[in-house]
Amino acid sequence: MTSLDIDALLSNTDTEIIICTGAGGVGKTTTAAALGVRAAELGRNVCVLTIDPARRLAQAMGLTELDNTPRPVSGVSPGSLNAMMLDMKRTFDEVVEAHADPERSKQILENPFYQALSSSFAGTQEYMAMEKLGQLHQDDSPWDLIIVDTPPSRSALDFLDAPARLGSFLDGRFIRILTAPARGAGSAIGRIAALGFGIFTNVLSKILGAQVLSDIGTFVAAIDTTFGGFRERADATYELLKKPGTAFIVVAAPERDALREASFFVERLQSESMPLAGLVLNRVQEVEAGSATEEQITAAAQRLRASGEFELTASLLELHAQRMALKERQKHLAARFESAHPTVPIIAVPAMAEDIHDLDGLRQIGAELADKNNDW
């Protein structure tokens, strides 16, 4: 197994963006925060963009809250660390405000369809994560490293696919159809198009309801005359993700579904020539090595129980045997991943005894990430 050299990656000043991705619930956010702390203590000026972190993680970085503005984290040197939590609606609002005059901006922001789109439309969170990354990665940025914790999507691939889908929707045929009558209303062809559009909208109003359709039409008319290029913006950030200064770290737990998801994502990155740094295999089971096998320990526990004595000792032996069995299952799953992807560097991070609740806990995770001897 090729070991992932985290310190080399973090210390390399050519590394400007690190994307932590993987299935939900595998520890991406904690990994991103731990990488941020370690990078800052290696001398980098870091901004960590998190998505929906647990309250305890914000507290671990010494922050009472995270919002859409980077906040400095104290107690980290010689570099610096800032952290923020993506507010997808606020980020969408900022895009509108940056491209529209105050009157047009107010019209868009108050539109019911826009409010639904910016709050809960499928793909909006992933699109706005890319928007925010683009905002943070400017020539005059105070950070030389940005670490992104990707959204907790149903699939890790959503981070790559959803922005393009949303961009295609906002720049696509449906939007052009809705805005066509307004653009061509003064011509004979425009009047014919408007007649056809009327039939089309009558059908839509039966499906969606007249008010919803009216809200969509008002939103489209306002946004079409103000700014466009949603797909182009998504494509530009997508190209940024392909540059040599970007590194993807896939995070997975040693579980069948999580590693299957990681495998899909690795194959996607490789097929599109995106810079994959390696895999973090998180929360692996550690068991002290000994001469006794799992079967021998289980048999000893059974003998103690049969004797009617030493119940506590028998319970401890059974627990130890269960952990040995879990470790073997995890090793088997990791070996299958490694066999399928022999060129992908891997680092294993042991399961922590308790939740991370302070900077020292994040430092401990960072040290485990950097320990190239963490193998099985």
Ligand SMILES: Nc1ncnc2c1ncn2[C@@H]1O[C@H](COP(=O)(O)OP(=O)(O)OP(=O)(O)O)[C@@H](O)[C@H]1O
Contents of the next structure:
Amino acid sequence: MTSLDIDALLSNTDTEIIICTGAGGVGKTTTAAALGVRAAELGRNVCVLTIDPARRLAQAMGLTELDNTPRPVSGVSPGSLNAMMLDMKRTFDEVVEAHADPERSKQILENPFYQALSSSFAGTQEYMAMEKLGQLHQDDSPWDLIIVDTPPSRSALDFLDAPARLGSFLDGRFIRILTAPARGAGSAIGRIAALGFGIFTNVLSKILGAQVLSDIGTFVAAIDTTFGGFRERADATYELLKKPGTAFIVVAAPERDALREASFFVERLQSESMPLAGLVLNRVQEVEAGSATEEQITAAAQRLRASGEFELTASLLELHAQRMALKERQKHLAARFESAHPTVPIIAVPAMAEDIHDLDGLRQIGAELADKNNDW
Amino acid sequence: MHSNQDSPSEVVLHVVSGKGGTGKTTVAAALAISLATNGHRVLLMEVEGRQGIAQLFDVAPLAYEETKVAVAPGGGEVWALAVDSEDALLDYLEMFYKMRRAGSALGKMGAIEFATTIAPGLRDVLLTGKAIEVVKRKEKNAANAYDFVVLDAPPTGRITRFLNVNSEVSGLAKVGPIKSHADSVMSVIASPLTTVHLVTLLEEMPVQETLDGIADLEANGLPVGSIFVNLMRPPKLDANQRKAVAEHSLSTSDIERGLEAVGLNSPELIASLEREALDHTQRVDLEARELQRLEDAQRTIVRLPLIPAGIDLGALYELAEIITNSEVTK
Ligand SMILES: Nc1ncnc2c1ncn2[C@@H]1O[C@H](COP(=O)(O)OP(=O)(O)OP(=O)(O)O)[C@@H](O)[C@H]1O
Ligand SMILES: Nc1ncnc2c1ncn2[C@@H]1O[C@H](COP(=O)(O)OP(=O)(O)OP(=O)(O)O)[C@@H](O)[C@H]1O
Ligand SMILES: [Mg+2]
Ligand SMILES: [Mg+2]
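May I ask for the structure of the form predicted in complex with the ligand now, the form predicted alone having been displayed?
Full complex below, order starting with the chain above.
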């Protein structure tokens, strides 16, 4: 396996942004936090942007308040570690406030369509994670490395695609036509009818209610005059991801579905020439390599069972054989990934016996990530 | 043959939710087979557009049409339906405005996708509306078309909103056909006709999500059913052995003599076995703690084993039998 030198990546001051992506539940947040701790202990000034961390992990990092600003994590030196939890609604509000005068931003923030958009729209979380990354990555920011966790979504690709999709949607044809009257273009109505859209607005207003349509109209009008297109904005942050100082780390569980997902993502990064640092294969089964094969161990356990003696040894051997079998299965899956993507470095991180919810747990994961001699 | 008079409980709609990837689709399918056992007719519905049911039963992707996918022990039938919000919207337009054709034209223009994107609640209205239509559907002889409906539902984080969307609609639309439709949907969902089951694993995050989900559902007056604990593995070491492991008083010489008997004795292997015993003990303890937290929630708990070879049709019947023997369908 080509191995990934995490310490070299973290120590290199050219590395400015690390993005941890992967399918839901594979360990993105844990990996991002562990990399943050390790980088700070290597001397970097780090900010970790987490998304929905498990409660105890959040507490361990001192993230008790969701106030959308990085807070220092104590007990990490000689560099420094700051951490924050993304509050997507707050981030969206801040974007509005930064671009509109107080009166207009009040008007936008109170708009019911805006409220739905900023708190529950598909893709808003991804969009706002990117937005926040853009804000954190300013020239005058106090950190020299930003580590980004990504939202739990079915597909890792959502992180790349959702912002642009949402941006296009908000800038798109239907929303313009629909809201044309509210934007003061009276003649658009005639145009709509000509295009056969009359029925469209008619049906929509039946389903959505005329109020919703008018809210959308007001919202789009207000937004239009304050900042340019949503799509444009999404595209701008997207460009940040292509810069040489950015590194993607794809996290996957050693399971078929997760690795398939990781493959899609890796191929996409490659096709867009985005900088991929490597794959973290998280929660792999470790087994001390002995000289006996799984078959020998299983056979020995069976013999002991049959003899009716040494039950403890038999159980321990069965446990051992189970783990060897699991490891074999996982290695087989990893090998398939590797043959499809021979240039992608892989690091295996063992499954710990317990969940990771304190700094020591994160240090342990960090050490595993950096272990170049791991021959799993 | 199929009326739900002879079924022991009055629940007709079983909603299956849980954290992503914990086994919602698998459990929903096994539950459907279990409910169909002994001559019932069951509809298994999915709403997330992922064709998980077709994959599971190894049939061609489901169209917007009820399709028989399995038979159950004792002559029952499991039918399946993948509900798509666009088709459900056409149903809806037809129902209220006799506008199916106009609706189809909109669909071609991408307008429906648009409408369901700007109002994500709309999608939920359509999907839950379809589920209730099926629950209430009668045959000519006035018997229910289906004895039970099992819904492979959105994950825990979205389930309350999903099920409650019609009460929001009802609040928004003060009068008219939409309001009465929304009210009639809620009169089934928030009633003893419905029950919401949650699937979890014995790990901290899914258990926490389950407990939060139960609290949330209850706070919104939605009926909570059972907890399905999936992927359970029996401990390899018994309680006494685990106690010895935890206290570091496991007898090394015992293990050594055992290994000697099968010609595998080596200090390295002993060290590995001891380390693994400790690891295993910690895992089992953690699982026991998480199970306790679930038990404190005072719900029926159904334990489903990890099927080592993975889920195929045979495994679904195996899981269905376990469900049949549990309290859930009693
Ligand atoms: N190597 C590991 N060993 C043991 N437990 C782990 C390991 N990595 C992660 N976990 C645990 O797995 C759970 C999920 O991890 P995490 O929250 O990092 O995943 P995620 O990819 O961020 O999930 P989501 O997609 O829901 O955001 C957590 O409880 C975490 O403690
Ligand atoms: N009891 C079991 N034994 C073995 N494998 C299982 C078991 N239950 C589920 N699985 C496997 O776990 C994986 C996830 O299961 P499933 O698709 O049912 O979960 P889900 O909650 O519906 O996921 P999603 O949130 O993606 O819809 C599948 O590969 C399935 O075959
Ligand atoms: Mg996460
Ligand atoms: Mg599913």
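Residue numbers count along the first chain shown, from 1. Note that the coordinates shown come from a computational prediction; the quantities given were computed from them, not determined experimentally. Note that the rigid core is defined as the largest set of C-alphas that superpose within 1.5 Å between two forms.
Open item on the list: Superposing on the rigid core, I want to see if Ser339 changes position between the two forms - specifically a Cα shift of 2 Å or more.
Closed with: Superposed on the core, Ser339 moves its C-alpha less than 2 Å between the two forms.
Task: Large Cα shift (2 Å or above) at Ala314 between the two forms, core-fitted - done: The answer is yes; the displacement is at least 2 Å.
TODO: Answer yes if the CA of Leu63 moves 2 Å or more between the two forms after aligning the rigid core, and no otherwise.
DONE: Yes, Leu63 moves 2 Å or more.
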